[in-house]
Each structure stands twice: as structure tokens, then as C-alpha cells.
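A single chain, nothing else alongside it, follows as C-alpha cells in the form predicted alone.
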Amino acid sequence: MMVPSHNNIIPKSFLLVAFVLLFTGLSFGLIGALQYVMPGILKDGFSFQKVRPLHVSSVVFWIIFGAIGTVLTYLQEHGTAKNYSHSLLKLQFVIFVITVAAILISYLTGNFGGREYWEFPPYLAIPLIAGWLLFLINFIRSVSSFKNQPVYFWMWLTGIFFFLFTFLESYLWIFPFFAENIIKDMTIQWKSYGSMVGSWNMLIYGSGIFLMDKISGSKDYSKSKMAFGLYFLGLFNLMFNWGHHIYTLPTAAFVKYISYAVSMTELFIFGKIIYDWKSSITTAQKYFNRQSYMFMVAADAWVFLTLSLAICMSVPAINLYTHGTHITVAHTMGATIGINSMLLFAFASDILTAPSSKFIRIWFWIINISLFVFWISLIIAGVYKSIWQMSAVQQPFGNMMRGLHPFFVIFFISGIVLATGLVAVSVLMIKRSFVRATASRNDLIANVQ
């Protein structure tokens, strides 16, 4: 289905700024690499308790802009587009952008209050919600029936009601009932989290759905068994999942239960659905869709290495040792990067008809290898960490950081490389876009002419 271009500008302007906030968040990530490998450097203007939220909170937004500005998207594509209400996605667009330069401007600023993510003051996340509840009308009104829905509909809806549920859940320390305790204020705090990113997944996992429909020109995959197996499970995921990062807190057993068994699950799946898609396309589909699928591709790699990895941060005897190191941040990257952000650049290559490029198919590589190094030299220093915090003998703290430097040189090098490759992309994408655009534009005025 055509959608009218002027329904088309929002949804890509989400994107562009997704690219924006990827690019602060990983200048920012290389200044705290190299404030580990250099220990001080850069404190006075910019510390390390500035940098790190400048970094985490970027990145969310990326996955968060580009997650949004993709599900508007393929949303039209879908078909359901005619009451959408161009006003208030206009209005939505406003809210995140004005709202999200005013938290990396706080942190720039030295202006905390907040928790984790979202460690800015607490007043900013009204307009956020604001923001997300006129996203979630424009979804709701754009529907014009619920009946025979495709897979990754209901995994969009549900991404988009339960990270407006979790993102709320994550302010309740503001109340005294839940700060006073310690117990009930982290156990919160670290469900919220989990679950939180299990909505923006859901987004993400279901747009990945839409384009393997898109390219194998079937629906097969979306309305499959082995699809709603998957959505289930991940909503059972964003309910109880969370479980592992609470193991060390004194809570109810059987919610740890509940969550190692799903944990060995929902990564799987999604792996699974890939694999078998991959497989059944043509030979000519794959090429003519070469570079979203190349995307595709490591994002089922990533999968398998990131579950891998979860599954034994899942297991209580490993996860005490693995508990607050350098592992969980290779966790974190793994998914961050190399399932959610190549998912998000096999999106934007498809939404911004990105032409395919022989330099993205070389950067393409540098940046998955790069990202491996990257993975491992976290995983090692995060060994050495867990050996550290567990031995009986207690080594001082900087002896054990200063023997971590070798690894921290290796992660911040090759960290250099990685940023370098995937702002090539991200640029190659935005530009080759707009030089078609611009051929598509003057091709059409020579025909009316």
C-alpha cells in the first residue's frame, strides 16, 4: 500500500534523530572507555559521573527513536493507516526531542536526580510519558479492527503498553512507601528495568518479523505457531525475567524459578524464526534485499552469542560471581548493539531505501568483528572481577583494576573501531537516502514537465 509523504516525515525524522543519538551516545562511550584505560583524564569537564548517563541515556533513545520511528512505519505499510492523526505524531515527535536535549543537557549540566537510566530529574519523564501516551492513541486510533492481526501487531501494542506501564513502575521509589525499604525499593527498581527492556524488544522483535514478511513477500512467518510462540513467551518474559538481576536480594524464591525458565527461552525462538525464514527465501530475494538481510543476519548471530552468554548469567551459582562485573556489560552490549542496533540498521536501510554499498558491506564486517573483540575483552575483565570479588584473599581494588588494563586497552581500541564503523554506515545510509530521493524528486518533475 502507498502511504501519502507527507505521513512518511515523521516516521523518518524519528529515525534521523535515532541516528543523532547514536552518534552522542557512542562519542560518549569512547570518552568512558578511555577514562578506564587513562584513569582521570577528563574529570574536571567531564567526569565519569557525567559521561555514563550521557552514554546509557543516548543509547536508550536510539533504540527508543529508532524503535518508534519504525513501528510508524511499517505500521502504514501494514495497511492501517487512515486515521492516523499526523497532528499528534507531530506533537509527539516535539515532546521527545525538546524533552530528551533537556536530560543530556542536565546531565552536561551536572543536574541528577534520578535513578539508573534514568538518572535525570524527575520532573523530565512527565513529558516523556506524555509523549508515549499520544504514541500510543496514534497506534490504537490507526487500527481498524483487531481481528486476524499478524504477530508482530500484537508485539508492537504490547511493547508499546507495557514500556508506558514499566517506564511508571520505574518512578515509584518517589513515593516513601517503596523508598524506605531497601529491599522493595531495588526489587522495583531492577524488575522495572528488566521488563522495560523487554517492551522496547517487543518493538524491535516484531519490526524484524514485519521485514522478513516484507522481503519473503509471505505472511507465513507473522501468523506461524512458532511467531505467537514467541510473542507469548516474550510477554511472559517482560513479566518474569527480570528475576536474575535480583538472585543476591532476599525475595520470593519462586519468581527466581519462574525467570531462569524463561530466560533459556525467548532468545531462542526469535533465533529460530530467522533461521527458518533465511532458509526458505530465494537465492534472487537475497540479493535483491541484500543489505537489510545482511543486517538480519548478524542480528541471529548476536542472538545465539547473546543467549549463550544469558544463559549462564541465568544460572544463581554463576550469576553470583558474574553479579555487577564486566560480563553483564558484555551482556548488555551484545544485546545492545549487536541484536537491537542491527536490527534497528536493517530497518532504517529498508525505510530510508538505502541503495546497497560495497563500503556498507565492508564496514559491515569490521564493525561485527570489531564488536566479537569488543564482546570478549568484557567477558575476560569481567572473569578477572568475579575471581577478585569471590577469592577469600581480598586483593586491594586498584591492584585488581590495574590489572585489568590490558583488557581495557583492547576494549577501548577496538571500541574506536566499532563507533568508526557504525557512524560510517549510519552516514553512508542517511546520505546514499537522500541522494535517491533527490533522483526520485527530479525524476518526477521532469515527468510532469
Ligand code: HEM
Given for the second form:
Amino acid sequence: MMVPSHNNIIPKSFLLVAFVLLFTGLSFGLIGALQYVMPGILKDGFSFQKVRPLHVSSVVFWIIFGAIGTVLTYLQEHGTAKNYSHSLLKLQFVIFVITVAAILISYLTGNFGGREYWEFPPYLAIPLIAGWLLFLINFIRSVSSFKNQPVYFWMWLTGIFFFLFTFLESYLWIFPFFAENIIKDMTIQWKSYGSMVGSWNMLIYGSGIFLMDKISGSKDYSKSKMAFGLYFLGLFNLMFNWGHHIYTLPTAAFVKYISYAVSMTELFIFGKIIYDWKSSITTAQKYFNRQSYMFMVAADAWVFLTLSLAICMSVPAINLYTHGTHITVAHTMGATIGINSMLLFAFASDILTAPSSKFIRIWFWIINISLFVFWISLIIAGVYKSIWQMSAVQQPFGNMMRGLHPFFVIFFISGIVLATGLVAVSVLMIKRSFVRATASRNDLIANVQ
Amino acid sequence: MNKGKIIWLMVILFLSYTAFLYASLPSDSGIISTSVYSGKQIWQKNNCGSCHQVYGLGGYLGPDLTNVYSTKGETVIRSLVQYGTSVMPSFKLDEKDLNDLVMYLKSVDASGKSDPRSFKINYDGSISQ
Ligand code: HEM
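Give me the form predicted in complex with protoporphyrin IX containing FE (HEM) now, not the form predicted alone.
Every component of the complex follows; first up is the chain already shown.
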């Protein structure tokens, strides 16, 4: 048995902090949902104005920390991490942890920068940019050759690069030249956000392909034409499809036409999923007993559901109905929980070498079923709001929201089950991996003696 | 063509698109009043966007405010911000900040209409106003 090498301490620490952020985010998510169910609760002390950014930033950092920890680990396993600087890595970790703590404190104290998703004061972006630069530097200096690299290597590199680019772009608003006109400001804001999500997906999907190679023991796929073709398609969408967030914004018309056309290229991925249906199921059955693979299968199912919804929402005529409703929230949480979080569980299960557990399997099903109910309740709430938005004579906003109450109750209850499941799986994985790490160290000591 | 070249080509295309876009977006230089600009900062500092949307983007606990200036009027904005509702907290803004916030919402209102009912659906699935 191998003792975990010290090289993995920082990457694993990223994963552990990621889990802590997940727990934080889930707690605030539940409080936010409670504020939907009981309007006005905690209005003065702890209103939605604080709760929403606390939830969204915590879970976004769960994804980002998880992705960093995974890429750092897999990069070493991939064998290109020879010149890796551990002091840079440590510095990056310390900077990130302190900054994220400062961000959460700024929300708790009501100190806002007020931009969606990054609602903290803009100066806190500086250390994040610095930390991310260290990540990029470390990645590049650890590469001995760019030749003949598998697709996941390119996905990691483009993900790291584009995250930095789009994060910087999302701060252009601090210059009056960009902020003075609301249309210009919002166009650039959503250009950067659209591509930023694409960037972290590059890190996560890339790691997914790496793990698949590892499980199947073959690099055939990650060096294939199809893998690269899909990567280029993903990159193309990352770069040009973001306009589907702003179809109703009176901005340059070419942005909307280009985004509409580019978004439709995702139909190819959709078609491929259906075409490969049979063989995917056969592969799934072959490896399903592997815990990490089980989470990858769930992510695949959520890719299918999320992509169906996303392609519909990218048609402007349909988007007109879904925009500004909880269908958007269903899409966002469906993707960040169903795809990103499931894949992170797959990676964590592999990296923390969490042994297979019957309880994890049971919770796995509970999570996916409750997530489905959660997702559907948001979609139905969105459909009702959409009908309200489009009706000739509109009731007051408050009446419409009261009409949605039953769906918010379902949202809240399924959210409790979902959050419990996510915490249970995380705790089981962390606990079992520690038990195992200690056991193997004791084995080793016994052998030496 | 090798993979590195394809990636470079795409990156160049992306950067050109970005530059072209920045250049073609509307600009208010010189026209913008400082009041609108500081109103926008007050909007952000109080995180109104966590419950409200502008052009459908934001949090969803409260209504879209893109055109609230013309549909509900200045008095509604002032009294809601000062006194809140059963769901919305009250923001104790001073007179100047409140004026600036109103000026900001006025300028957002003048920038366009976000009501989905004001759009027409075209045969190719696109929409126009
Ligand atoms: C891993 C788990 C989760 C992730 C990654 C996640 C992610 C997100 C994201 C990205 C948003 C922003 C949505 C948007 O702007 O469209 C959001 C909003 C929200 N989430 Fe979650 N979420 C998670 C779990 C939960 C749970 C368990 C609940 C509780 C029921 C919850 C309640 C909410 C609420 C109330 C909002 C605000 C909706 C609004 O803007 O009005 N989330 N979540």
C-alpha cells in the first residue's frame, strides 16, 4: 500500500475546503428557499440580499475549488507535473482560502459590490486574479511538451486561460468607459459570464475524460478525432454562444444571431448522445459497480436533461417565455448540481480513494431523485410565471408569487432531501478515505517493523 | 492542420470578435450625468439585483425593474425604497442617494423595454421589438 505522497496534500486540501464550501452553500440555499416559502422571514436581519450571494458564491467556489484540486491531482497522475512548484501551489491555496473567507464575511456584513454572482466589493477580485495567475504559471511551467497531448490536457489549459480572461473581462465595469451605458455594461457582463461557465466546464469535463481513461485503462478516446472534434465544438460555444443570455437586451443584433446559430450546433452533441445510447448503456452496466463511475453516469443523464432544456432556451422565441423565470434557475442549478457536482463526486471518490459503500449508493439514488423533483418544481413555477408575464392583464406581482407557493414548498422540501444527501455522501467519502489512509499507513508501519 | 494551429486560429477569431464588439457597443461619454452614475453605484452597494432583475437578469424574489420608472412612477420607487414592503427591506437612504437611485432607474427605463409582451416572434425563431 502506498502512503499518500506529500505532493497530494495541497490538491486534497482544495477538495476538502471545497466540501466545506458545499456545506456552507447548501445551508444558505435552504435559508433562501425558506424565504420563498415564508415571504418576509428574516427580512431585516438576514434578508435575501445577503442570503443569495452567500449561497451562490459558496457553491460556485465549491465547484472552482473542486475543479482546481482535481486538475492539480490528475495533472500529476498524467505525468506532466515534474517541474511543479509546491511553494507556488501553497501560496495559491492560502490566497484562495483567505479571499473566499473575506468574501463570505463581506456578504455577512452587508458590504456589497453588487454584481450578479460576484457580489463582493471589487478589490477582493485582485487576490483571486493573483491566485489564478499562479495556477496558470504552475500549469505551464510543469508542461514538458505540448506535442501529442490528449484532449483533456488542452481542455485544462483552455479552461485555466479562459477563466482568467473572462474573470478580468467581467471587471471592466469598474472603468466608467464600460459602465456608463447600461446596455454596453450588461452586454459585456453576460459575455464574460457565459464564457466563464464554459471555462470551468472545460476543467471539469476534461477531468471527466481523464477519469474515464483511467477507469477503462485506454487512451484511445482521449486522443481520437471525435474527442478533439467535440472539444473544438465546446470551445467554439464557449467563445460565441453567450448571447443567449441577453436576447431581450437591446444590444447589437449580430450578437443575437451569432449566438442563436452557434447554440444550435449543440444539437450535434444532443444527437450524438442519442446515437450512442445503446453503447453508453452497455459501458455503464460494465463499470457501474465502480463508485466514481456511478457518479459519471448520473452526470451523463443530467447532461441529457440539461442540454434538452438549454437548447430550447437558446431559441429566442422560446427564450422570450423562459427568460426571467425560475426555468432559468432550474437550468442553472440542474447544470451545477446534476453535472458539475456529480462529476466532482466522481473525482473525489477516485482521488480520496473512498472505498465503495452501500450507504453512498443509497444516498446516490436519493440525491438524483430529489434533484429531479427539485428541478421539475422550479420548471413548473417558471411556466406559471411565464404565463403571468405574457398575459394581457397582469395581476400584481405579489399575487402571482402567492400562486406559486405550492411549487416553492415542493422546491424547499426536495431541497432539504437533496442537501441532506449531498452532505451525507460528502461526509461518507471524506470519513472513509481517512479511515483508509490511516489503515494503509498502519499497514506500512507494521510491514516495516 | 494541427491542433495547436486550430486553437490559435479560434483564439484570434475570439479576440477580434471581442474587439469588434467593444467598438460597436453604444457609448454615452460626455452625456452621462454623474447622478445616474452614482445611482448605479447605490443600486450595486445595496445589492438590489439580488431580488430584482433588469432586462430579466438578476435574482427572482422580486419583480423586474427595467421599466418601473415609467410604469409605476417615481413616487412608488421612493416610497418602496424608504419603507420597504412585507418582503422587501427598507433602505434608509439619504435624500441625495435616493434622488440618484431614481435617476439611475430613469436612465435604465429610457434604454429600452424589457416586457416580453412587447416582442414579436419571427418565422426563423428570432424575436424583434
Ligand atoms: C450543490 C448544490 C447547489 C448548487 C451548485 C446551486 C447553485 C445555484 C446557483 C448557481 C444559483 C443561481 C441561479 C441563477 O441565477 O439562475 C442558485 C440559486 C438558488 N439556489 Fe441553489 N444550488 C445548490 C443547492 C441548492 C439547495 C439545496 C437549495 C435549497 C432548496 C438551493 C436554493 C437556491 C435558491 C433559493 C436560489 C435563488 C433563486 C433566485 O435567484 O431567486 N440551492 N443555486
